[in-house]
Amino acid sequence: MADYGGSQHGIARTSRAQAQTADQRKLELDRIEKYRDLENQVRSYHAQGDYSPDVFQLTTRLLRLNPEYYTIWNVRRRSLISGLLSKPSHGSAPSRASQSSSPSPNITPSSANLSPSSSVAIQPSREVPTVGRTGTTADSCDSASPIKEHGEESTENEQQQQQQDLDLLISELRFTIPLLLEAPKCYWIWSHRSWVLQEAIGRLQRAAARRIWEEELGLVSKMLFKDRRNFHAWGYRRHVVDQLEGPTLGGISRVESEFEYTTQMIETDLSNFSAWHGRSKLIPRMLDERGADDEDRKAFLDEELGMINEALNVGPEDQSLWYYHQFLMLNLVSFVGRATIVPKFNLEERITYMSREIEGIKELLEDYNNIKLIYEALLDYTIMLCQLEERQPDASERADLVVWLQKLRELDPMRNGRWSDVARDYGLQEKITTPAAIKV
């Protein structure tokens, strides 16, 4: 059985390797035997094409022991659509959309490839609640029947079927909560929740389906509170937001609220790479939706540069901060054919901003003279500035490049080849000597 605790970003993987007594070893062997017996039962029923409610209960027991077992998740889904969920009639629900018309983005290899005989095409999702029956947020959805759209009529039988589906889908989401809390970086749990949410779109009235998707954002927030840099949760959040904004659920833009969410997460932890990355993806669209004019865009760039420079003054050794600073700098240099913050900036303005940032970074060396990322940024931005002006480095810049390259050789000898390439490209190679400490 897999050890599925997760071990990234300072969140330790759960350790199950402990010294065992003879009695403990016997208990462990008994547990393994029972697990294998349970696994053999499920696989035997699967081979026979039996997806009855009894098989569904067996998958519940097995997945609680090992949520990494992706084939069993497929068996569980087939049990759900083979009898437990109603047989949907096409067009019976306003929110109905085929799986192919609203695919979930991949966070894992496609589940369609997990079992050769599987007829259930599952597209795993990338991105979880305020807590209701789904294990997420408000409980107001718990007693709510699927809401009919204006002018839509449903028979009593259809309403009963939709209520049964709603209850079952909510129960399925609740089932995954304790598994997700124990294994927050397990692909297959996130994938299954995404599948359940897609089923809600296809089977429920739009209002009921939307309520479930909205609650899912609450779960994502709870998971990110536990581990702010869980990239599975960040990816899944983007997927949920995309669906809520889409026409199927009758959504509106959430770009402003998501941008504010990245601000809150960054203020909590400056090292949150996923929050900085998400912020960079939201900015072009947010400025467009605001209808920002040239002055608004310039003011926004100034504000973002001020925020990131303040962060760099505190933690210049943090790579996530330099990632975002580089994103802002590339808006000044690589601005042709792509959405940028300040598309109307003229060349003089771009040169002024780039030069100012280089001078600001040089000031960091007064307090931090042994941090590789500072020298690397100075090297990259000076070259960018020269490219922007379509010229070679002048004498002063060449002298700086020599000093910075020498320091990079000392601080990062593993990339000595790269520094040699830069030196050669700008005619600096003979001026740089390899430190004795790193000679072979």
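For clarity, a rigid core is taken as the largest C-alpha set superposing within 1.5 Å between two forms. Since we're looking at a predicted model, the values are computed, not measured. Residue numbers count along the first chain shown, from 1. Compared with the form predicted in complex with its partner chain:
For the rigid-body turn between the two forms, the listed residue at the hinge is 218, chosen from 68, 254, 218, 317. Relative to the larger rigid part, the smaller one is rotated between the two forms by 23°, as taken from C-alpha superpositions.
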Second form
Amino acid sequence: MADYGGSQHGIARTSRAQAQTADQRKLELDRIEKYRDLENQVRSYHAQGDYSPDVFQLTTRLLRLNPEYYTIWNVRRRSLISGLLSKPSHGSAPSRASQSSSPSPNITPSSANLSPSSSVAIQPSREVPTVGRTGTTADSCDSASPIKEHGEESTENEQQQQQQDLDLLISELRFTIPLLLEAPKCYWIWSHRSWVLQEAIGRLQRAAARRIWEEELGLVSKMLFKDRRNFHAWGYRRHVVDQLEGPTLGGISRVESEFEYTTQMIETDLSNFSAWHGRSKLIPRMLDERGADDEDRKAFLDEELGMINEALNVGPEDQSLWYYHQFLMLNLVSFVGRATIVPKFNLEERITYMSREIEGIKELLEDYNNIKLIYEALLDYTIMLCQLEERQPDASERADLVVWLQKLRELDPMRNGRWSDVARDYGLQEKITTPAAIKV
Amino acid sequence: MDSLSDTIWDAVICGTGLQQSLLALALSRSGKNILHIDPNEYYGGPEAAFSLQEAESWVASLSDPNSQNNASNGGVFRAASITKPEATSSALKFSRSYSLALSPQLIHSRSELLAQLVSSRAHRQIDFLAVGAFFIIKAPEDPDHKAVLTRIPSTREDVFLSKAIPVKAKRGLMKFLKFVVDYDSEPQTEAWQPHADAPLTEFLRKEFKMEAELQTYIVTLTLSLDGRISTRDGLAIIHRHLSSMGVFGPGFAAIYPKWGGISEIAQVACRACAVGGAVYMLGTGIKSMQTGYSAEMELELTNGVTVKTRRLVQTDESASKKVVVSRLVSIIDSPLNSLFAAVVEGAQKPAVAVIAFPSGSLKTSTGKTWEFPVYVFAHSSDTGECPVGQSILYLTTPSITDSKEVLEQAVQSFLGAVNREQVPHSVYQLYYEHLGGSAGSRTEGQVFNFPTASPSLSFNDSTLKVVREAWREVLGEAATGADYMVFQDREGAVDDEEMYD
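For comparison with the form predicted alone, would you give the structure of this protein in the form predicted in complex with its partner chain?
Every chain and every other molecule in the complex is listed next, the one we just looked at coming first.
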């Protein structure tokens, strides 16, 4: 549909300002009538509790016109559960047996932003015993058959059912794609996807379920390609990766490929808080999994420092880069009680690295002399170095601090309180003058 | 034929080059009687794209003294020849699987041309492809080694990733890129306006302390034919390049229309005017004209018919042409995939790559250093200009003695650099010289003359001004208050009916 920016009943919100011809108006009225007709049909089935395949077809048509009509998504799901998806009459599918031993894969708060109303969407269906979060079905209430034991071979009938379920779930996911492209922020579409993914875990063999989740990862990558800094998408990605790595999907660690993914994102656009943040979170586990020894860890730190310094060299005004640099520095100075990159560094090594970094950042001042983040970093790191060495700043450091604090007062007058505090801590307050005219 | 001579035409447009075609597009909804003719049997004029057979006919016509295309009759091309090495002649596929562009040009994403194509809705019929990375081809220190292709950085991420630039030079380059983004405001204007007419390279050296290598990168981004572009013009083009970066997708700053570049735009524009009621006649030119007797002038066409029209729009053929470039079009028997890799994973694969031999990097057989750049536009088969498995190189350099030889050498050097293990072959070469660059438009009574465009590697928006002038001439009073190149989709153009069935 052209101009789909979120519509009400199939009529584009961006109204066409120019006068419609009589023909165009008639066309629009026809469309409205067709839509209303469709809607009435679905609602009448729903009112009778009829969720036969016919209703399913109707929801397909209606949702294409208006994916924000969440009641219809519910009707569709009921239709899937009550007829189209198989009823596991002999009990659980193989992958479900292990579900009880793992925490219920609820969507974590961080990715809940993506579909905060998913619980709202499911709630109406809880009144009727249909599929809830943990995968119980309507039929298990009245089924007297014992839950099938994990490991028993599935019969040919079961295999066929699973194949049908797989095809159906895949087709559901495909159905949402064009809808997502037009309305990427429509929560109901995302919640339907999440529901399908959960069903995959509940109903399919582990390998098939895993493939579906892997494809989800592909979709998230596409989303992040379109908007690299969409932190909802990064959160959703972590949720998908967690599932893939978890016992339910018999997963293996994806830490290396996720790390590589952050590298790619950064190379596309240096200014990406989420990518740098994600990177920092992956490092401790990645080094552990590599079985990195002290030499490996030192080499790794050297590489990361090299990379971030190259980045700062071309983008010193970018805060996301300084945050990552700070993360690396903290690995050097703040290492008690936490996993760091180089836990076995002795004091001398830490001092050497810090001093080298400070000297490197000073070089940036040759060409970038009005960027406050550089002065801030120099200030913070010099103080950190002194604390590490348990000493006060020496004379040349004090001279440097004066210059930097002076610059910071000019460039960041909003934080004058802080700069004054620092000056006072080191007895430098008389040396820093209030600039006569603050440069705007 | 009777209706042709009976109609009082509001405008006869002669020639279907880009300027005339854009005029046709601009007039396509005006309801005016337009007769659009072209002495050639093809659309596109100097911006046409040819099949192999059309190229051969064209080359023949250039040496025919009776042909309108002949330079002595006002044509803008001369000295054309085709070479097909015997050994690889079997690699050539059938004639129509090629569409060789006579004037390949890339269009920056922020170009006014694209804005007009969109507002006039003509863009719906054009397939736009991405123009990818720009490269410099560096001569090896050791003459036994092959030349190396180096990507030119134009974004912060490019500079970050480049392994060829020292740390401090990177900072200098970043400062320049930031300068250009705001180059037309204070205080930047104070820095460059004193040097406005001096060569850009001098400005870079003096004000940014840039070394020769980085200067070459920047000048190449301007696509300056002689490498001596002025500071004023150079900064304008780089600004356009930088502000176009990423506009239509990550990693690219310019686009190229599929199926022959500018010629495709000309064809779409003419089609739009035809839909609007204009009459099109190829293979028809003007034999003679009579003016001054009434509001209409009389034109005798080459097909014997005489028509009456209020205005004639054509290209000024008598104008002196200054700029001469030599061009070489070479069909290559390899897809040259390494040139067309997507810059960013998931991004659109580029169909065009730009490679430059910097000034002074090539030598003639007599050992003379070639003091101009040689530009190579590499087009993949995605452009529709050649069959899958092959690619096309378009080379351009100023035309002086030995330019043909230098271009041929450049092809070999380039092929050696692009794939060291299995050097691809050139299976076809079309050489010609392209004149151009008369002054502005000229109106003589009822005749509006378009200037002859300067051969240029990137589309220059100033071309559009002249088209608008012509439009005003033709419409007269009706032009005031009318929106230029702003149309609505014709009914039925956008189909979203299916979902309601």
